[in-house]
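Consider the single chain below, provided in structure tokens and representing the form predicted on its own.
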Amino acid sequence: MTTKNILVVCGTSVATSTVVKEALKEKLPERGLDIGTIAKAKATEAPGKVSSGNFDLIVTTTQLNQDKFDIPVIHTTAFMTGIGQDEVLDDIAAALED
């Protein structure tokens, strides 16, 4: 499996989008996935972040135009509420599989 990299994208990269990122350094190796770099990034910056052609998801809290990415972006607050949060991280492997 290749290694995955993965943009976490909320409205100012820094209390959201910090337990985002723990959640899926913590959750997705569970998942047998090989996941390398997870990054931050506020909303305003994931386009120019996304070009680099470095991401292979987004997950973002807030709500992102869909259309300027060529990558799958997954929303979700279930990292904040609880709720939900094992149907997200299935929809994450997915969107990382191969």
Given for the second form:
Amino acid sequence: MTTKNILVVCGTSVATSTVVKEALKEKLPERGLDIGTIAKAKATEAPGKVSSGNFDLIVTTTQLNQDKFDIPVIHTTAFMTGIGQDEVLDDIAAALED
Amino acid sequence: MAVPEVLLQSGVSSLLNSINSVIQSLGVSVLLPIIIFLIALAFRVDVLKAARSSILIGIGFIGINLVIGLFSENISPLAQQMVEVTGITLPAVDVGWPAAAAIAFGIAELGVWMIPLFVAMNLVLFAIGFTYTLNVDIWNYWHFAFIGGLVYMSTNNWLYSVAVGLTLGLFVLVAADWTQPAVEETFDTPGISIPHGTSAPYAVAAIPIHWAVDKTPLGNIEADPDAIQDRFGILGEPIFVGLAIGLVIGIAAYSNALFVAESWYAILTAGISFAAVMHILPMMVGILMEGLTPLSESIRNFMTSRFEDRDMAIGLDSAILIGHESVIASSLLIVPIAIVMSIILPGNDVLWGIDLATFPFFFALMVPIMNGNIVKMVVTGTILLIPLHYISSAVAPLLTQAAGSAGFDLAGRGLITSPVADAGSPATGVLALIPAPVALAVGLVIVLGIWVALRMWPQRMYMVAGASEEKARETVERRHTGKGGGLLPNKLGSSADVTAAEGRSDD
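For comparison with the form predicted on its own, would you give the structure of this protein in the form predicted in complex with the partner chain?
Below: every chain and molecule of the assembly, starting with the one above.
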């Protein structure tokens, strides 16, 4: 399996994206996924960062226009609320395995 | 025996003095990690995790101080020079919300102590049924520390400061309950409310302004937010905004010597420095946030596990709303308007800077109220910019003093402010600029007024905040019928507000 890079998007790239990044860093390797970089971005920066071609998946805490991206986009607040984290981690793992 | 007593007293006071001097000389970057470590242990964070968090928080503070140093070295002298050359006097430099948040948490006597105080208040208010929101977004407790910190600077009274800080906390909880159905409907965020110290006061203030704007012909214009966002494209990113502002300030500062090569070295340096601050400062604040994450998880579990069977809304950061296209488009459009207003408004002191990138928080909760119509959002926002300029100008001396007290080195280079979050917020105007006892009374009257209205006419109130009639009714059925889990009533008065007022069919 190849190393996967994830872009975590929120409004500021400071607060909620940090919570998600920390959670992914801890929980994805437990599922046997090989994760490379987990980068953070503001919603306004996301199209620019994704166009570099370095990322395999977007996990966002805020609404994004999915048509603007050619990689999968997963929208979730589960890591902040603590509700439904496992289901979202399943979705993320499935998206990365494709 | 008088002598030993005197000795004892002088012993105690010299002990207190030496504790004070230790605190003074340690500085925030050491003191804060120690305090956070203790709070984290109290909330049962694992010792090593708590230690790692605390160290990261210290690192974050040192990083923020470095960037503020870069800013005051490169930008503040230019701003001064701009005044001399152009005569435009804008002495309060906008250092933005990241600095404001760090200052707020950095005031040793108050800052992070707001975290356990607010958690306790929120748990009690939820338990008695005053609010439906559990605000687990501890990072955004900085807003309460901010307003409390300003009051502490002006009164030196700890109790007033805490009370005012918690009053803002009370307000955002009630506002979060009020806007929750609309937010859930517009942004597709089930079970989440937004108790945000910046977004909530602006949105509540926007309601009457929008009502008036809607009566004018402006209420009928539509604009396509997606097209605006596409037109700005990559230029709407903060680093380009930063570059542009730096260049403009540079050109203004050297407008009497534009044909000299040296001027252009300085102008270009100003542009890149400003872009650098815009880009690096949030990263440094991100380190602080990373440090707070384990504590925030523990507090979340601590709060939510107590009420698993109750209908609750989890309170999160409005950062989750601001990817919405109307928010982004309005935030881009208002930047030039804000800069022009700062120059033409008589008596304004604000020199815009970092907070030009903070407008998404200003607009986030206005989206449901105005149906995402960006013309209405920008017009309403422009009207709110008038008090924003004056409040953030008036607060600048207090905030500058607070920065000093939090250990940030401004090298005596003039005033700072953070106009959008939260120096120019209506909440700051009400709570920090009038004498504390009056501010407390006014704040509590506003909060209780909204609370009573929410219990008397819940459906109408939810619709005012932007929910559809259907959504509002559904929420009333879920929240305001039958007995709630707490002591306080879910509903005051007997009739269903909208059908009774409009249809008059049931009597």
